[in-house]
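What follows is a single chain, given as structure tokens, in the form predicted on its own.
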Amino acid sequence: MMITLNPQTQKKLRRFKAIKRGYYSFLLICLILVLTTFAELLINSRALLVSYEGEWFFPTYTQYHPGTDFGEDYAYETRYRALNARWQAEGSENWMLMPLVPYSPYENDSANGVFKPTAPSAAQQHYLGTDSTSRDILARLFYGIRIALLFALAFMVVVYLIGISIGCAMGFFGGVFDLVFQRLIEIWSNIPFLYMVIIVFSVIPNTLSIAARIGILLLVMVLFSWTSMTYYMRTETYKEKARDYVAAARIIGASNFRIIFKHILPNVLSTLVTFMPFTIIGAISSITALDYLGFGLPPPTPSLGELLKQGTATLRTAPWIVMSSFGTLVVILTLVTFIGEAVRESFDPKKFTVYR
């Protein structure tokens, strides 16, 4: 089934494509999302493919294989780099295909057993060096970008769902409902966000899984971030419900649900789309700042903020840590900002309307 867009939306999209800086930034962000989604195929300590005694194994997306599966004398997970080097030295018929960067973001790789930062080295395949605990910086950055972008997208979706629902209801129904929710939102907005994060994470047990702790962090951030979107939606809905097309919809018997979601929301789409990139920027900046302060993603989760914290602590002895992490953060935020500017200009409500 083909999806057809109305002429106004097509016109906005053509305008967005005409703004090259924003359009190419959008394509680049999409490419980064695709690459980081399949990060295990590019950066990973597990082999992509192993051919051993005529059998093929695919360790990357399957359960781990102990060394005994490949003729080694240990039962823990296979050390693929060492095994690959031995096979190559022996001229063995067995072989394996390793990722471009054969390191995990959680793996400590120290030649002499001393964990310390090491400078970038193409020979060791540490292309951006290692951090304070000998973990590959490129791997940490790559997986950290994936977590930050997915976290920001999830944050935006939940904030929009809450903000649109409550904001539209306040603007559409008005009266006592609107007044009560305005007072509640004002009270809620005065609760200090950072103190609440500190309190919540001080009582969360360390036994919780990393996924559960990330979910709790997302929930806390959403709870203190949905109010601003509510104000925008309330204002836009309050303005749109006075239009003639809403009165016409009432006359023909349209329900409140249909009026809000079929008539009013399409006409405030410009506002929603315009704020999306900037909501993502706010989420990435917030999670990075919280990681830097030690109240963000639980260790040892890869994150830009954690690398920035390491980089500032080792600025003189290991400048490559802060340079790579700060540079990555600047590039990501700049690309999203360019997208936001292009979207704002393309969906400018002063130029386009969608009245029906």
Contents of the next structure:
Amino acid sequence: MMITLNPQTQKKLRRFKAIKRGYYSFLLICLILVLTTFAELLINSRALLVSYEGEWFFPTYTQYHPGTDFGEDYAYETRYRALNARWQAEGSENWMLMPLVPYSPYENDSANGVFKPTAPSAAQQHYLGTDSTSRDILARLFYGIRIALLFALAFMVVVYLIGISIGCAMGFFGGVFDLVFQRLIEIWSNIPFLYMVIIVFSVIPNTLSIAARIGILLLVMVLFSWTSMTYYMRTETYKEKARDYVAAARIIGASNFRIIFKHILPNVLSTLVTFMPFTIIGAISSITALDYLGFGLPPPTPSLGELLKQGTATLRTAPWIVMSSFGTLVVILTLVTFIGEAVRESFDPKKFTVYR
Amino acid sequence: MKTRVLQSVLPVFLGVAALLLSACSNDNGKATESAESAPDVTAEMQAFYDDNPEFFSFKTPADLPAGLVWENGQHLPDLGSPEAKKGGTFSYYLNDFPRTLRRVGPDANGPFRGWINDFMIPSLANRHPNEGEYYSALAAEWSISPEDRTVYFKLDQAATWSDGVPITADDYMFMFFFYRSPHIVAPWYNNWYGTQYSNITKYDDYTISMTIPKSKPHFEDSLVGLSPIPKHFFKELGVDYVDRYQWRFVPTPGAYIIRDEDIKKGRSITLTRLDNWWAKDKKFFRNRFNVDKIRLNVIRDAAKAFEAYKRGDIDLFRLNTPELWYEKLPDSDEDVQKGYISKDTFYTDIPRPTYGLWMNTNKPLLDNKNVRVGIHHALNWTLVIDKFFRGDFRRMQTSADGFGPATHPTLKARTFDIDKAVSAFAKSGFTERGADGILVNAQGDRLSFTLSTPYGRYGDILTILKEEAIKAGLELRVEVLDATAGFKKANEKKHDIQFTALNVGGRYPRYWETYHSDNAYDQAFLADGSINPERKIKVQTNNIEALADWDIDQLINRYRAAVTEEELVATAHKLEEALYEHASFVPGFVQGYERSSHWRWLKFPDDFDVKESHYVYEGQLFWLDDSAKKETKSAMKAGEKFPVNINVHDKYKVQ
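Output block for the form predicted together with its partner chain, input the form predicted on its own:
To see the whole picture, the full complex is given below, headed by that same chain.
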């Protein structure tokens, strides 16, 4: 099926493309998303390809291979780097292809016998150095960004789903429904968000898997963040409701659900779209702040906030930690902000307004 | 999002501002001292004495037994250095502002307690930290009488409270009334002073004796270590004790007081030395407690505190993590190389805090001994010690290291050994590895536990252990909690495995608190020694392993009833062997020294510190040298150098 866009949308897209700064930021973020999606192929302690006694293995996404699979004498996960080094030293027939950065974000790899931050070194393939327990910073950043971005995207989708549904309903139905919900939202939104997240998350049982705990954190954050969206949607819907096309749809006999989602929503979409990048920024900042405070993702999950925390504690002794984590955060947030500005500008009906 | 942040931050900001304002206006807490409603506890005290005639006895000096041999410990060497000078302000820091100035009751057991109690207050006789014998402090002389489990004391008649009131026998009688009073809201004190002592007798104002109910080796330890409570100050003791005395400095027999105007709530607290302290010329107190003032600033962030030290805002800094010792203040540091600040490693000989993994044997899988043994072998402490602690720490070998002869001489903790771990896990049914390399049993249970800790600073250790344990097919889910939540979790026995440490002390290890079934379950066993099927877990005890073993119980009972030292030591060794077999405690590491750094103007005795020391400032042996301070400051301006001052004091090193 072909997706046909209406001329209005096509025009907006053309304008978005014309705003170079935002457009390239968008491409860059997409690239980062794609790259981090396949992070396992780029930054990983598992080999991409192992040729052992004429047989080929692709360990990246498969079950773990115990050392015995490759003729080693241990039953735990093969230490590919060490094995590779030995094969090369022995001039063995066997060979393997390691990823660009051959470290996982969890392993402690100490070059000099102690776990401590080491400065960036291309020779050891720690391109951004290591953190306080000798874990590769690039690996931790890369996986940390993936979690943060996915988290932010999921956060945005859920917040908008709830915000749009309730906001539109308030604007469309009006009256008592609107009045009651407004008061409820006012009360709800006065609960301090960060503290509630900290409190709720601190009582969550730790027996749950890390994925489940991240899910709960998302849920809790959504629970206290959906309200701001309702205001915008409510006023927009109020405005659109009075228009002729809504009256026409009603006369034809369209259901409320159909009127809201088929007729009104597309017309208020431009407001919505301009908020999206800023919601993402908010989500990334929040998750980073929570991690920084130690209430976010459970250790040893790689995260920007955890790295920032380490970095600020070692400002003088290991400046590369704070530099790389702070730099990454700045770059990601700036890119998303550029996208946001461009989206806002291209969706603006007054063509010659300039947001700078 | 922006407005949301403001919305949530603004009320907090206003709240903090309001708090600060109210704190400023109420700096000395006088609001709680309204005179007309002040209770008077004298009648209640008298009634308590009358109701417990067995405990509180009043006799005359003629009633003292004949032939008492009096000791005073005067043959022991001095503690202070004759070179010490008086004067100056010692600056140090606190992680948090104390929640109360009370020494007993809610919130009183915080880190600040050392500065108003543990380091500062003499007891009847104090243990000489180098020689292990007692020297006279509040008691001029004492006489130990093992036959009637009693110690007789002749109080030092010069001793006064910091407000000038003499310290007399009445303050010791009052001590028992005070500690056993429900008003203080301190159940531990109520219980300890209600059960561990059986009598106090007043012969005259300066002669007393105290008795314990059951004979045990070195029973005098629990008597000579007592310190009185000022009866005149706690005259207003009542149900409102907690609030009434919240911010009032309790008169002390020690050298330092806190004046109301020196309490800057949330910011700093300053101790002031008494010029005419009664003990200032006594053999074991002279040349100690030298500085005029001890200013404790609140610096909540550890990294910031170190920067404050490097700036010279505080005079001393403890460097007990490898990061601080090797990274933040390496030997090559400019201030160290120029001799402005020193680095000292001081080996101590004390009972070691029990850093290790405490498994909750009440949890599924962890109730299986083979699983516990497997976990022992799956933990790579060697790697932690060699690579994280850089070989400076040692492996802890038993659950009670550092107790001299009472510590088991040959027992060694289990070491990291994947094969042994895997075979132990296999014995408990975990034979297959899942897709991620973690073992699973026939029922499909993963070999996975939560490893929690209240120590944020040691979170890194746990991630190292976690990564290594995966090799043996064991998954540890690391959970770093804040201190309060972490201790609460273990106290409520909700943990799987907790990395924590209990502070230990005294001459002999204690086993009942941590390993007796009385502290694990309500009625753990039936009369015949079989497990009570209806037993319920007991919370808020130190038996955080929920260890209930009939044989270990019998050993502990024997240990507690032991009358001779030989019997006690032999039972302690048997207990350690039994605990090793039970395998629910994984000994972690031992730090055999205290590392610290101080500015050149802070001086220490030739030996630097004492053998039984936990903190370098504990014995108050240091002094400030004003001329050295001026010299150093001008040298820093001119860039001149002094000899490098990096020292290892291994006089008391344990081999």
